[in-house]
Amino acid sequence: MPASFKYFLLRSLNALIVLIVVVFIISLVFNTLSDEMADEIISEEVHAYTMGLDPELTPEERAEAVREYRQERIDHYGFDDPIWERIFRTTYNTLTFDLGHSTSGYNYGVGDSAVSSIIMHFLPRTILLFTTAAIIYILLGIAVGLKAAQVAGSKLDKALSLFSITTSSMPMWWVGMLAILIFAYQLGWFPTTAFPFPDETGWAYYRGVLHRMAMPLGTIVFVLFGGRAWGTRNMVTSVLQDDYIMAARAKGVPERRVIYGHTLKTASPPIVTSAILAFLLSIGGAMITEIIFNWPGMGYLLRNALLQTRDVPTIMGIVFLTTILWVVGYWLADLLYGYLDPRVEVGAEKQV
């Protein structure tokens, strides 16, 4: 068997059993917080039904029937069930992507009250978003940190030095408020929030919508380029100094060959990976980035299950989603860095 066919199965295998442990620990987490709510639903439905009896029942028999109905709910929610078993039930819905239907009574403008149905109405926002602020600072981040690499100790390296350290130290939430503040309230370039979008059909629609996301991006790349483009320049800079390099530069090799034929294709492991975590890590401030602009993506859906409705479902839906994207994050790092990098092949081939 190929050591890249072994690698690919050895990662493969790693990622698997890590979203199932994941899972399971997420369904243990929420079994507790999960009996709560429905127990507060059955009580409502409880108390809903007892207002409907016939006022002509004698007690026992309003009683009688009170504790039927109460016990075929009890039954329809499965609490007759042993909790190992309901948790083990729960693990294994949640991986064939049986997310359940919200528990709030407010499918949040979606139509249709299941968990699935409601995720994936907010989820393309989030990429719009997410992805391309990501596209554009891990690019711009390479291009810049590639320059300052080759001008170390420049006024240009320098001012990057700067610029990341400021910019790095700086919450977004902060400087998504002060665009706002800036931008919005006083030069009147943008709305102050993006929801709702534009009521317009055709191109008319677009536009409106990338005017609306024009802070949230710019914020994005603002607060997370210079972090990008200061760690490209430090794996670059590394790979500068190794003795290849020096010897195809004493060749009279051409100064662009050396740093996209040879410098660039060495550091490129650890730039790949280092920029699939940074967008994972940028998918991760979702929350706050969007309840500040008021983009209407996964953290505005996540802010109004946890605050707003309770809903425990959809809330497990979004952790299980966000559990998906980090442990998928990772097994394509994984695999894109013994693609880039051979010797980790041969590594697992030996573990094998």
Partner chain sequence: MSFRLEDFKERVFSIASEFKGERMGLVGLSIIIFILIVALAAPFLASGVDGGWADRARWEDNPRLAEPSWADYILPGSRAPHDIRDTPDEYIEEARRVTQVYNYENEYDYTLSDIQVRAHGFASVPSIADAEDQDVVLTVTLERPDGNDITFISGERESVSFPENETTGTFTRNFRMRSSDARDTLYSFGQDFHDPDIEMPEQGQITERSIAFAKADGNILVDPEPLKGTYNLTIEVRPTGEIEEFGLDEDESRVIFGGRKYGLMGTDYYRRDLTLGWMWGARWALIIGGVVSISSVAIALLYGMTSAYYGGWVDEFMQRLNEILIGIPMFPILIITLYILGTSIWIFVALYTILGWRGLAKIIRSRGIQIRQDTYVEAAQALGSSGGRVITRHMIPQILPYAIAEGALMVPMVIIAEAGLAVLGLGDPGTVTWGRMLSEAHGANATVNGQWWWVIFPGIGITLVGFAFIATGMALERVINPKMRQR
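What you see is a predicted model, and the numbers here were worked out from it, not measured in a lab. Residue numbers count along the first chain shown, from 1. Throughout, rigid core stands for the largest set of C-alpha atoms superposing within 1.5 Å between the two forms. Compared with the form predicted in complex with its partner chain:
Once both forms are overlaid on the rigid core, the distance between the two CA positions of N294 between these two forms is under 2 angstroms. Comparing the forms between these two forms, the C-alpha position of M120 differs by less than 2 angstroms, with the core used for superposition. Core-superposed comparison between these two forms: the CA of L139 stays below a 2 Å shift.
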Given for the second form:
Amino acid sequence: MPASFKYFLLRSLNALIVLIVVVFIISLVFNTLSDEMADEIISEEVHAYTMGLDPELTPEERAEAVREYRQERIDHYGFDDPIWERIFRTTYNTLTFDLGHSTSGYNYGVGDSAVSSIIMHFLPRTILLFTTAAIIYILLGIAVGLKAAQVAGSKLDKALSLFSITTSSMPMWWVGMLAILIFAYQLGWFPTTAFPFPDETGWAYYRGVLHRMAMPLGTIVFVLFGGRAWGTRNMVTSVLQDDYIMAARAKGVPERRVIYGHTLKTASPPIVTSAILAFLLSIGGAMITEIIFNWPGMGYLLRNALLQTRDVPTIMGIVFLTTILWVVGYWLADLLYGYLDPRVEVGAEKQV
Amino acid sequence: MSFRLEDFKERVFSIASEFKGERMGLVGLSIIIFILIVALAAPFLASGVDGGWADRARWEDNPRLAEPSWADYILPGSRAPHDIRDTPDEYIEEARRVTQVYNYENEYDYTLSDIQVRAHGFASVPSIADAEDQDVVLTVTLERPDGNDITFISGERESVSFPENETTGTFTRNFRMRSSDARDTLYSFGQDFHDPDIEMPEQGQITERSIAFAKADGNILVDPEPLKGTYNLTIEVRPTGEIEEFGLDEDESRVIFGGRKYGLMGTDYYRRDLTLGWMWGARWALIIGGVVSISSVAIALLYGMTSAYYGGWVDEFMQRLNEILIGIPMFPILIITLYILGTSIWIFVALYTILGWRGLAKIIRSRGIQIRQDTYVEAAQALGSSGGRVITRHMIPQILPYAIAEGALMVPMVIIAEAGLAVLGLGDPGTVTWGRMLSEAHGANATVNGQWWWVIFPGIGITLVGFAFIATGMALERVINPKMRQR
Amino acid sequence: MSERTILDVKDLTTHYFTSKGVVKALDDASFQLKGGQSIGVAGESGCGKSTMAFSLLRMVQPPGRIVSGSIKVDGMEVTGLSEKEARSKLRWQKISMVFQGAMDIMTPVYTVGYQMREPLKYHKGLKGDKAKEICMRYLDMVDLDPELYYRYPHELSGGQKQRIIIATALLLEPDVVILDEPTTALDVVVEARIMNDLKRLKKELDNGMIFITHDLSILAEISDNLAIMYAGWIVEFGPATKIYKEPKHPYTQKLIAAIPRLRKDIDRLEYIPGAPPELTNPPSGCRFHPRCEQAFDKCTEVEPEEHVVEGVRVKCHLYEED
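Could you give the coordinates for the form predicted in complex with its partner chain, as opposed to the form predicted alone above?
Every chain and every other molecule in the complex is listed next, the one we just looked at coming first.
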């Protein structure tokens, strides 16, 4: 249909603009304020180069080689170019996934110094942990929320309300710290650190990984499922109060169909889209939790890049990845909403 | 148009009276008031703690990693309290020797974490010519109830420093049971009693400080059992060379028996009183949460209402712009900017505010469109009120209670975000926030070492404030919008 | 017009047991409805009209419930039915209802066709083309383009939606159709057309209709009998023409005087001073006495009996025979 195609185009255009704007802002901040860092990057590279020079060279030859190399690096990064040119170039490079090379020196144990390779090394572990957790807490949240909505005002409903308020007030990684105190230190059920991964093969390896995953996984689910359940419950109860639900009941539609048909289908656009969004976005929010558990994923990489190696290209890469996830998440959620809710018209907001 | 103000007052009163029926809301409000009192008291009860958190000298007299003083009531065993002595129990002056004796009664299962001695004394010589290269000899001994004494410092020379052209000088000797010399002493003391049938543990595997107060049996190294009774710590000074008069200065000398419990919330690895830090944490939580949410709500109100009031292309433009802004992810921007601009808490507050109002502005605009259609807004327009006046006098008061509720719901997010950034090393080094305390706890492996109090209290602070604001905000929402109420 | 009694309500009492006390929303309501006839129910909001409608459908929401009385639909007692039986035997089969509020009355995510088919599916087991054919026939019957079958509710106007609801209510040819403010959300022209449709349909289908509205002028036109409700009571019941011409109960008198009449010049519109009472603690004696100009001592103390005067049932002390 042309109308839905127009909707698709408009949303995509919007997402693209946002992506460009954000990357531009990041590049701007990065380039205008990072002269000091530029020096740092160059110095480190020059230092590494000096180490590898032929010891037979005379001091003059050495100095000349170093000078040439320094200029070559400056040209390579374009640090001598006008600021605007640099900003646009960084924007362009980032948008074309040319994320540059890590300045960490040891590349976090990854063979390749390209930031994209380093990220691709750590990302799957984050996805392993978080995707599993997200699937569990989203499904659990929707199920519990539905149940609570059907018995609104009951003890279960009130308990859920209290639980969700409490868990939404807790930093997830703090709950992680408590989990380590209780289940690792006090009870000794799980290892206190997830890294290094077990030095085993086959079945034992996966068992070991699972054993290390249990606590962070449990923490994420514990902290996030209450809020999800409460949100679902609220969306469902607000639909349940609508007149068409009463009409459906009067028509003799069985209660099961009233709940899982009329109510859930009407409430599903916000539930599904927010689930998708949560799914994609919370990878950023879970980074600190990863750090607490020493889970060797993106959080670990970010912390090392920030605190140990001051590795700006890698930080930029992670920030860019998070941005992409966020923008793509929003874009997908928008499209999905338009698909699920027949009321959404081109260019219009949902009218409540 | 004073009657409008009356309407507004009446609305506030009716909201207040309905709020009284919201039990969760009242609980939330009481917590907020409690935290507010703590926050206001912080500069008085914990003055200088904020700036001096990283100042090691400030916390020297405190015990390291002491549990909260009420730990005895909820956990097994009894803990030695912290005990600072400024005067000795006995002071014996003999011809060529003075001795300070401190009695210590050990009746605890968890014995002292440390003994600190600051011996400060004076010595005088007959003439200025002699006021050079003069030493006193110092001995520090712990006399145990079983008669097995431990001599930590055995006749060590301590040089006396004389001010220019004076015959009376001073000497100082600081001692800690946690110092490596003292630990070696304790280890070798333990070795004397160690059961030869048990494998001798390495020094790194044991906690030496427990040995000083442990029963001298075969298990002293592997599983020290507390030895109860009266201990005497003696500090003995003998003169050498030309020194005639000498003594220990009672005002400046001090012995600290480092306890295992301290204050309401215990102490951390750096001997800091967590209670005092917690108070400042409360203060900063309210400051950052309050400033960010108030300013975000203000911006959102202005933006949303302006958009709703003018409509047309202004509205269209402002909504498109807002949509782009909403697409900007908060967390990465915070990380990169704080990393590059520096980790000041005010930069955090400014950034969060800049990005914090977007979503709320959207909701406020859609409500504003409804309000604009209200007859009296039209009437005010017809009477010739300017746009700004209609927005600030008529439209904003209508939506203010709702905006306040939303602002309350924003507070916990701000506090949690700040704490998370602190763990990433992007916290402000000049302030004490709960996030900083937790990040330090994480840095010192407090979880892995079971230092529960260091981990629990700052987190409880965050949770408590978050809970209070969410409960209050939700109750307010229910009062304002009765449709949300369930029966 | 058949003489078959399709609805017989006796002493129907429905209360809501809330935390603030018992809300006596409906007390001792009795009336009969014959095939091809219609009853108009009028009264201020909160007088128990909707409670009565929901009681007939056995859809009183907790904490409310039918306390006593009997409802016989086509000879079948329905107060004792289980929830399951009520759903399969009563609702929509015997009694259907057109709900108030046209905007919000259709599930936004289902097509018109889906929502119309539902009663056919759950009561008759009809699906597919057969169901579609029936639905389209009924859409045609209420003067709508059958192609609306494929549309979503948000693509329709309020009038169209209201007609669809009416068509849906008639689908199973129930004995009784309850119409709760069927036209309030619509403009006057559409309202008149729908009312005419309803009159025609009533004749064609020979079922009974109950109109609930606060607008007496519509009722006079469309209903055979009128029930005037006040604070949970039916205070007057009888032929519409009689009540309209010669109202007996002081409340009815006020209500009818308050109708603006186009053709007559009147000096001023009547209105009834005061507000309807809280039903948790209704006034003693006659519930209308605090607002009644003709009230006397007895009205404040004794609940009035129902008296039949000239074929009209009226619950008022004024008509007591000595």
